[in-house]
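First, one chain by itself: the form predicted on its own, in structure tokens.
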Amino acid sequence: MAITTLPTKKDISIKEEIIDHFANLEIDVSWSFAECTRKETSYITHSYHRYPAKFIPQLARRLIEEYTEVGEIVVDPFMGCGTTIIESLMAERIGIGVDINPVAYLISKAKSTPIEPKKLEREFTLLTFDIKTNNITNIENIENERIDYWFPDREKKRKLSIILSRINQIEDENIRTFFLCGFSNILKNCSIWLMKSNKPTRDFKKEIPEPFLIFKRQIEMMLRKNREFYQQIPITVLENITDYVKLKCGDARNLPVKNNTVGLIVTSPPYVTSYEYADLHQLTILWFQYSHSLSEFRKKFIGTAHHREEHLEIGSEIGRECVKDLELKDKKKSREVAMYFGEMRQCFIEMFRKLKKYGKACIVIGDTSFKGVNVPNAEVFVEQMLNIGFDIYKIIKREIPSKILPQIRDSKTGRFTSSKNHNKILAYPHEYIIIMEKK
């Protein structure tokens, strides 16, 4: 171990030792996975649905295979689109995932559920026939101003309603979830949302494709990927799938697993100065009626810009100094970061409870900045986890050539911007894999 729970020198604090350690870390090229092709990083079900800031499956698989044995429990408290869960299943581990976002839960559920291919293909044939012949009753007419805002073409919106109504008539929950995932992924294409933007931006010149054709293309791709998954997943897992996977739409501070039982945690938490997941997934949220108020929905997320007025213990001197520096630039952002660090500390306490002795927590995170102030997420997390009782096992610095992240921030506002803006700074040139151990 490079550093421990106590300073190695009498005249240096834990904070200084952490900062010094990070400053001297060299990039480990073996963790960049630059050699992996797009086909390799999107194999089996990983390409079902677009998702921002996801790590590649090869990263999750390497951590799982290096730090657990077959049959052990692997948990992802911020499972996102389910990368860790799927790789746990492929490696014959038990995958347990949690996410507060119902869209993430839906995607992860679809991606981690192998379905007998012929059964799924038969259902698609029936669905396709019913849509083509207008053999659908009780078509849902979803009235919502925000849907009209993104889907101004009433005829295209009607066709989407027909597809969704037919999907909701499927009795088998797993098959219905599969098709709902596919429907969710075409919503951006079928709306006037600017395709090249992760931010909610309208493109009034956008040519909207025929909904059923793009849905058909999406499902045909997913059918091929499901067949690959069904054929490649270990037979022991396939025959006992309900014993190997458990997903929950819930809070990362309340993991659905017994204390002292988890062998490994692999996760990539949200960034406080980064995405608003409620905004990114609002099309699915609106169509599936997960929430009638995006402003209320946002309040559920750790790392969101819409927090309660509450003061939480940060548990990190580095974090407190960052909050103080931000206060001079932007008081609102300072409060958000303080809340973020406080809530993440609560998540780490829960992780510590659930891990068994010598179990490890692998946190994939990068530092970022806001209005010229460095937000050292990785360093803060390490100090928080040390103060909770973790030991440092290893810290890896990696480049992120394959991770889908915005690369440019405006240096004045701290917001992500286009590369055409001349007043720009790199947002995430690298990130860290923090590996902490419960002793």
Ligand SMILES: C[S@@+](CC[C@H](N)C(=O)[O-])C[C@H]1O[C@@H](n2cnc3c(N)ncnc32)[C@H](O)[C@@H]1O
Second form
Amino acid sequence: MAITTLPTKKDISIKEEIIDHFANLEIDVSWSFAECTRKETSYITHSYHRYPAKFIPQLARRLIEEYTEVGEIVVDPFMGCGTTIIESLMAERIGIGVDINPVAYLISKAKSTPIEPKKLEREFTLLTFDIKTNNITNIENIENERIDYWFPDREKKRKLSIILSRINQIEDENIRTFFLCGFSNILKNCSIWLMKSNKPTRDFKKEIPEPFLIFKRQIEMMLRKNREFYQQIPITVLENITDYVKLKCGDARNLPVKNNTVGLIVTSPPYVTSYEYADLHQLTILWFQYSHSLSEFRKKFIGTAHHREEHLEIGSEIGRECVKDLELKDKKKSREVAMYFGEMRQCFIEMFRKLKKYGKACIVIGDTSFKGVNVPNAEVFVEQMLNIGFDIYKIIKREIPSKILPQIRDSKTGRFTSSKNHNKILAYPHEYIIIMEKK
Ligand SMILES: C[S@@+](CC[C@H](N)C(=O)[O-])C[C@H]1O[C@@H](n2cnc3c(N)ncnc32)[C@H](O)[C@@H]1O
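With the form predicted on its own in hand, show me what the form predicted together with the named molecule looks like.
All chains and molecules follow, beginning with the one already shown.
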């Protein structure tokens, strides 16, 4: 059921009506996808590479099928590892994805490119033969202090260099991207990065596996998944793949698509400093030399704690009040949140420009809290989007699958923490799917 424009009651402000609306929302269990098995959520290429806070493919797919027709354009301005894009292709829609993170771009590219399985298997046989027989010339040894910091075992580092040098000799770009994606996903295992941590933490007791062996296993898994993808992707999409997918490593405020053409946006934006994606993917960034300065690189991410000082319009009374409340507890955090709201508003303006009439933007977002102050991201986004010109179409409250997002924050520091911590509070036990329409 669609809700018409707010406010509906003359004596109530937009702000109060939004707060009231959220307070009365019930959880819609049909959006939990709790019944989906791991096999289902990792079908086709979805399991190529780990990525934090990724979508359940079934959620993206349901939105795509409910709100678009075959052949329409679906955009994800924060595509991450490409879940929306792959589901768009599977549903015969055109998928356009953007992410500021080159690692996200690489993964999405590999995952959304079906490759003729025999061709790929042949290339893998050649590659393993060359590695086994030491038949590789021009091995590039990357000298970088940060690589040595994470890969202190020189012999294992050398083996990784051999694999990467051989991959870089592959001429076919799609095949090379496939192997680079596989290589990227084994870097965490092959380094002394603490496996259970998303934060850069070293584990000096870690037993580092044999790089050749783990690479072989990773690629064998990916070969099976590529075959599945190749067989299941609709034939029209397979035969015209370059017309169906367009990916860009860039900013969500500059989408590579014409104004007034997009049927649907399905996205989950970053949160304020919940993950520093730049830090999290530093192993791949270091090995592929994507950036020479991690500190400069971090600044490009929305939600980062490493921003320049700048004042941006928030465009939401709820947002401004939240920033004020936070200022009393933590000035730095309040500036980060203000910046985050300001930047997200710029993204919504760009989304509005790109959507066609009756096109919808589906934003999946949960609330957060810092130092006991609730940050109602979803309410702020709705108010910002209404002020930009969107109408509310529907707001869904859903349970968050615990496997995918961190569940617990320390109530004093606001940081994610373990379940043993006594100060624990729930971080985002539920989240919202905000569906806004351009009329
Ligand atoms: C929550 S994740 C998206 C996960 C995605 N839904 C998936 O299934 O993998 C948010 C993404 O926003 C990206 N991001 C942060 N700042 C950005 C910006 N300025 N422009 C585009 N993407 C950005 C991050 O790199 C991250 O991949």
